[in-house]
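In the block that follows, a single chain appears as structure tokens, in the form predicted on its own.
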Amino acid sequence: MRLTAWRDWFGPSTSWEQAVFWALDLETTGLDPTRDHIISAAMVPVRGGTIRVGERWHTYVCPPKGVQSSLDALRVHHIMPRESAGAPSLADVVHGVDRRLREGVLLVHFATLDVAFLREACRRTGQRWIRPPVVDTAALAWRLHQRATWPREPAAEPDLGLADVRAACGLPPHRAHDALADAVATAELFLVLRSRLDLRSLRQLV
């Protein structure tokens, strides 16, 4: 963690409307982060409690030579292997993501599946993983649950899918299982959990 989320952490936090958060969604050939690739990458702003949607930032990634999605997520993301053909690397993918995370804030739906991806991509490329705070959609929206069903025990666990949790908070569909749209989808939904659960702070939030 860098020393500036520390400061934050022990210190007074910051105001959640101060800090930059850089909503990311990748697309992978697999679910498996030490044997499967990122193949794309999206990025977008939310500054001062806006998207900026004229920031985003969406790349395909090149594969290693060989390595395909396998069919289960060619079915769900679509992107063929002409699509990646000459696209940048990995090593410049994983800098142009390091470049916008030192900026602030990394927003993404599951944490654990996306930051593992990452880490390992630094590791790969040999970059150092700069260990940003983290932002998850997908317990904000956990939170949420439980504070609605506080003190009864929940009936069912709840659809923490980026598209059900969407639905639930009344956003409209989204494109899923694109970067892009995805990453923006995510910063959408963000907005509105924020709101609904009143967190102030980034230490609330992360």
Given for the second form:
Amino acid sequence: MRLTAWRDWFGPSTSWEQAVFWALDLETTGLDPTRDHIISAAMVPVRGGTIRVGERWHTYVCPPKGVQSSLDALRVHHIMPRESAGAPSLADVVHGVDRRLREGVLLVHFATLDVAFLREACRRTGQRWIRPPVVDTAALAWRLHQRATWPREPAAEPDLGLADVRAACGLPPHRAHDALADAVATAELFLVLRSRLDLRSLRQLV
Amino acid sequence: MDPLDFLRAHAPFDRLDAAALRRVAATLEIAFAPAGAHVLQRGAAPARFLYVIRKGVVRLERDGEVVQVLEEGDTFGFPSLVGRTSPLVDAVVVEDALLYQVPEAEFRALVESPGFAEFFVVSLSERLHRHASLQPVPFGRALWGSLEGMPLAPVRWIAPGETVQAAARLMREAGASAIFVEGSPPGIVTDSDLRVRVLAEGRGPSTPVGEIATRPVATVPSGSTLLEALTFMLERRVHHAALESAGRLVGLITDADLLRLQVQTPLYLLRTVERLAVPGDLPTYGQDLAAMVGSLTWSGLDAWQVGPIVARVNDALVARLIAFVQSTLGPAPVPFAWIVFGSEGRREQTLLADQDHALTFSAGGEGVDAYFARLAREVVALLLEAGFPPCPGGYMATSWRMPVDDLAARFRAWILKPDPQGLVDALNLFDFRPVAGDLDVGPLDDIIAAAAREPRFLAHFARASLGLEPPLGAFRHIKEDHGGVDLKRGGLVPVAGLARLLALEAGARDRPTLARLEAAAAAGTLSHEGAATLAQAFRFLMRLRLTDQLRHLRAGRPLSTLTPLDALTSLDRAYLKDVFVAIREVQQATALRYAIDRLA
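Given the form predicted on its own above, I would also like to look at the protein as it appears in the form predicted together with the partner chain.
Okay, now the whole complex, with that chain kicking things off.
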């Protein structure tokens, strides 16, 4: 059943506009998925080629007892412990992510890290990670960079941070390290990169 | 969050309350359009969204010509969206654009807040404001003004073989002090030539005019300033300067014209009116008035500024005529008021227009009615003689003549039980202004002001006020009817109607359209931007119409209610269209606000 869906999605004729992309951003207590925790998650869908702001979803995550953000992390994301106390449990949040991803593609900037956090969250809450198709805007940005410098090898590693790539694409500054703003920013960046790379089918994007 | 913060910081979303902004957020879409993309296409399907540029540059083009360049924070798609018509322009992305899109359904909900809907005509007001020809010219520009458009007597021509006597007769008929003589090159014969070269030389009246003509004629280009023409005449010691345009003689300016410009001042005309011999002097009143309007316009007054002056002169005429009739009829038995309405009531009359007036008095009674019936009849007849045509709708003192209590009762009935005829009467009479007599008509004004508290009346009055629409076709082109556009019915009346309605709702007692728009903006029944746009539109239409009418008068043609589009410059045509579109948009926004379609 699932394989059929997969093939449908990635057949040559599936145009990108027919797919639903759920842009996701996580704020975490640190950078190590095995030790750190998700403290906030946000998602916003791209449907029919446009970002549907009305369907945005943002939640804090109630951390396990005794868990605190490192001071460094606090400095970045500004989520205070009292904001996440009383928030949905990690299991509920993973369920909310899972429910959305069943509809389409995961869209994320630097997918590796966020996917690792999500897999780990699934493991901790005893849920199955559904392994959705993933589009990584950082990877798209890298492709655009290579294409721009071709046929020479890129001389230097470009800055592939979300804010840097957005600036390079002429997108306005956004409020970084706010999960929802980052998710919308990622979705916007995706629209620009897809157009610049002229990728028309889903197969070309993933 | 980001998109909402951005919208909140940009007009017109800054006028929305928190709840409305949340509704916007719930349906907002964000799209990306690369450079070269056509977001809207002229003549294609209507816009489905209101677009707000978050980033990038979009150009609005008409036939490849740039109409407007839009940047971050600018909106587009409004006209097509609200009218559900094909876009009037192409919207072409010039720099990659991130577009915020508000879907049609949500947009329709938002336009119910007045500030939001009216916002969309702002840019037009600004554009009109920048339109050079609409900049006010300081009064007294006279010497620096171009001769073009200056009110000059028509030029007469005569064949060289005709006699000097025939030439003198033609000059007398035309009231001219010189005449052009046909030939190559053409010549000129002036008053002083007849004296110096004919009489003083002992030549007879049958002398061929060609023999005494001056050839070639010394000319100044018709685009010269009055100062240049004056300098020319002083240097040559001549009293005439022929105006030349494209190798042809097109006019003649004389030192008498210069004098006449001084003479045709309002004060002079006012004094003339007060000393008027009635009825002997009446037939030329219209010409004198037109000449005054022509010279006021030429010397830099805008049409809307001419209105109050014309009203003052016309008021003086009515007072003079009433005094004349009373000199045989005797004084009035009870206090009365002669009131005018329509454009005369709003002081927006520029040239002779239809009579629009009523007569009201403190109390009825047998002798009283007979007296005022006769007063009305005779004044109306004299006004006809002075060139004011009768009112086709019958709004004249001969039929609108009643005790003030009866008139007040009618006003109240129109407000409390609005019916179609009552609303038409209200549209006319609510612009009333007393011009003669000593009766206090303030109570009538109080009744009108109280109408602001009658929502049912306001809704009906709104529908009646929006009855005439700008003549725009389905694709927003200007529709000509019988070879022209009626600037009054298609533009001035709709603006005056909106101003009357919104000022009434504001409880304001002003009459002039421009004052009403200001009052409406001050009270909040119209946004400041909406008021500015309508005011600009009104001034522009007044000027366009008056210019066209004066052109007719100068050419000796009868006035027409229709202005052919090809008589306008292409710039004026373009602005006319924008002005019509703007008026229609404010009308639509107003209709939405009054929920006119929900009326039974």
